[in-house]
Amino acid sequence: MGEKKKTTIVLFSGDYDKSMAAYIIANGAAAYDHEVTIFHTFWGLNALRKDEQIDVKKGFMEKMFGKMMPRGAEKMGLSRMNFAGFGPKMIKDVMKKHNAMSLPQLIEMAQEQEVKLVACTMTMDLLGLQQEELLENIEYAGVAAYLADAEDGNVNLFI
C-alpha cells in the first residue's frame, strides 16, 4: 500500500467562515486518510485560543492585542456580513437549524480524526500568546516545520 496523502491548510484568516472552511476541508481531508497538518498563524490563531481568560503574566502591549483578539472560536467575526457581531448570529442561527456543525464542534472532530494543528510560535511572540492561553494538545513550531509538511503535501492550502 503507497503513502498516505498529505494536506497542509495555512490558516491566517481569523474569520468564523474561513476558519469553519479550513475545518471542513481538514476533516474531508482525514476522513479520506491523508494526514493532514493546519498551521495557524497571525488571525487563525483566534480558533485556538480558550473562551475563558487565562491569568498569565504580560506587557501592555501584548495585554492590548489580547483584549482586541476574539477569545475562542465562538466569539470570531464573519469576513461579509459581520454587522457588528449580528451577523455571526444569524449564520449560527441558520447552521443551528440545518443541523451544521459548529466551528469548535468542527476543532473538536479534527482532533479526534488526529489532524495535526500547529500554532505559529513566531506570531504567538509577536502577539503576545502564551501556551496556557491555546487549546491542550496542539503542537508549536515555526514556519520551517510547517514548510518540512508542505514540501510532501498533495494538497496545501493557504485561507
Given for the second form:
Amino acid sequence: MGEKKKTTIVLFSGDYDKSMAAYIIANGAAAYDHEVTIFHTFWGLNALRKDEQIDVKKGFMEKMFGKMMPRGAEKMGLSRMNFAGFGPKMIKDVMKKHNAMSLPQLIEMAQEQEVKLVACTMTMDLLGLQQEELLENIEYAGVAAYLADAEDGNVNLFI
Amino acid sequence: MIVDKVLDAKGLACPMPIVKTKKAINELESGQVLEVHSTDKGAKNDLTAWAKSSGHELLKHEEENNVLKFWLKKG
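Now that we've seen the form predicted on its own, could you pull up the form predicted together with the partner chain?
The complete assembly is shown below, putting the previous chain first.
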C-alpha cells in the first residue's frame, strides 16, 4: 500500500478545544484512508496522560509540573473562555446536546482507526512525564521520526 | 436500486458520519450500494468529497424531513 496518502499533525497545544480540532481532523483523515500520525509535544502530551496518579520516581520540579498540568484529556482547559474551569463544563454540556464526541472518545476512536499516536521523548523529559503515565499503545520518538512521516505527507498541521 | 446496507447516522456530529460511512463501506464488496442517513448539515459536502477521493460513486442524494439520504456505490 505504498500509495496511501499521509496526514501528519503536531499537537503542541494542551487546550481541550484545540486538541479536539486535531483529533477530529485525524479521525476524518483516517476515514479518508490516510496514514495518520499525531506527534504530541510540550502541552499536547497531556492529551496522552492517564487520568489516575501513577507512582513513578520524580524530582521536585517534575513533580510540580505533573501536578500543575492536566492529567489527561478530560481535565484540559479551553484556549478561550476557560473561566477557571467553568468554560469546559459549559462546552461539554453543549457538546452533549449536539451529540458531538468528547475528546477522550475522539482519542479512543483515533486509536481504533489506527492513528499513530506519538509522544515526543525530549519534551517528556522536560515536563517530567514518564511512559508509565501515558496511554498504552502509543509510540515514542523525536523530530527525525516525525519528519520521516511528514516529508512525504499530504496534509501537515501544527496545532 | 438494490441497497445492500443501510447506515443510520442520524443525530451524529462531525466527524462521526464519515467515520461510520467508511466502516460500513469496508464491509461491502465492490459494486454494492450503501444507503446513508444523516442529519449533519455538512454531510452533503463531506460525503461528496469523501466519495470522490476514496474512489466510490455517489449515485444519488435527497433530503426528506431534514434527513439527508445518500446512496454510495463502492468502488
